[in-house]
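Only one chain comes next, encoded as structure tokens, the form predicted alone.
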Amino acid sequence: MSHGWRALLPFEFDEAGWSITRVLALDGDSSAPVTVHITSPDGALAVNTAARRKLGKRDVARITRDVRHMFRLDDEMSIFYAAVAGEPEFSWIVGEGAGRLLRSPTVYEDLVKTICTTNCSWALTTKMVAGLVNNLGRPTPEDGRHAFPTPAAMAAEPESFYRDIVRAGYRANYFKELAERVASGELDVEGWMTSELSTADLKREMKRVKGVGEYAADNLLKLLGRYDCLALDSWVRATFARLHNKGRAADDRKIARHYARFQEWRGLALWCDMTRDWIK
């Protein structure tokens, strides 16, 4: 329940049942992908996969590195869980275990999913997603389910499908873009995650990207584990508004003094505020 990626495919998210589906890539292009079912007997994570083929020990690490990843298992959360615990009204986050948001297996389905998010509604952020995994995603040989389309399957749709199949408007171009960069090995997104650069500068570099701003870069910052920034849109200022400031618009600079005592971690300590109500 951490964040909004639960609602995209390739991502299905089971809330009676408490389980998510999820599409796997495997390693090399002649691997079909796989789907697994992830639970959470006994406080544990159990992933299960629907292959009916067998899978190796490079399949098997693969399917547990990507899932680590998503959940965020290796992240330390120790110094967040200290600064917030005598604070009364962020001490619950300790007792929950929250702050670990889920995320997808690269950087760049997070990245085209974060252009998904950018001017609009979350309804059509759905959909521009489930048209990019269902048209141009590997199908799983067991269920027919889609994995998330590669740089290379994207780079090679003309602008026109982005256009007019995903109904992606002004984004089409960004895609189209993206996609031929991150193929040709001009552009290595997945280096952000182990980048060194400091946060100012590899937020600068993020927003080199075509259709990534300051929004974008603050959401995908927090996604590689970075919290320094709040990512503010007109849903957080309206939460913000409702829970803080009596339901009447606040200044970003009133929202940024909240949570100025939290250093580093200001932008995780906001969205867990501002998604409590999804937790409980």
Second form
Amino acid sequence: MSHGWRALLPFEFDEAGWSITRVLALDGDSSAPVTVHITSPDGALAVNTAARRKLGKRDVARITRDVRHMFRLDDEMSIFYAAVAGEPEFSWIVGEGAGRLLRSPTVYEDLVKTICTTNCSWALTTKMVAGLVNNLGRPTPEDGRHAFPTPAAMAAEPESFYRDIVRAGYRANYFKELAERVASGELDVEGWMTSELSTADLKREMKRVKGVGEYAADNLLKLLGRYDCLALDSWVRATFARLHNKGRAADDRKIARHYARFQEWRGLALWCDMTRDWIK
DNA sequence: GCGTCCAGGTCTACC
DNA sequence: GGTAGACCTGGACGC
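Could I see the form predicted together with the DNA next, after the form predicted alone?
Let us now look at the entire complex, which starts with that chain.
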């Protein structure tokens, strides 16, 4: 429930059954993607595949790696929890074990999806992402669900595909250009995961991608595990106004002051605060 | 039915 | 470096 990614293909969230279904790519061009069902029956994660074929050790290792990455199982949260534990309005985060923001197996997917969230309704975001996945993602042999498309698959499509089929509007050439740069190897967005650049320098790098501005870069940084940015968008501003400013619009500087005490964790403290209704 | 507004913003030209 | 205006789409809203 950490954020809206759960509702974007190839994630499928079943709130009643408290499970996530996800199509994952496997290593090698010849390996078809696989659907996995992820549940939490007893506090631990249980991962089952829908694959009727036999999966090899490499496949299992890839699935395990992706699930750990998506659910942030290796994130060290103790410093964050120590920072919020003494704050009455934030201590619930520790009790709920919140703060592990769901992310995609690749930075590329998170980047494309983030661009799909900009300057539009959430309904249009889900439509654009579904258009990308269902038209360009490789299907699984088992259930016909689709994986998220690769940069190469997206680069092969003309700009008109993104405009006319995906209904991405002015974002069409952003997707085309990004996919081409990543597919050609000119731009290594996966390298951002382990970049040693400062957050400010990495953010500057991100903003060189067409369609990535202040909010989109901040959002991506959070998904990389860097929380010293706030990622203020219209939804966050409206939610802050409702929760902390008697329904009136608050200046961005006021929002920043509200979370400043959490220092390098302020972006995560803000996001948990904004979404506490979803989780508590 | 039609026009306007705006939503999980960004880009470009111009100052 | 700061800012005005343009930009796709589609649902909500007022008339």
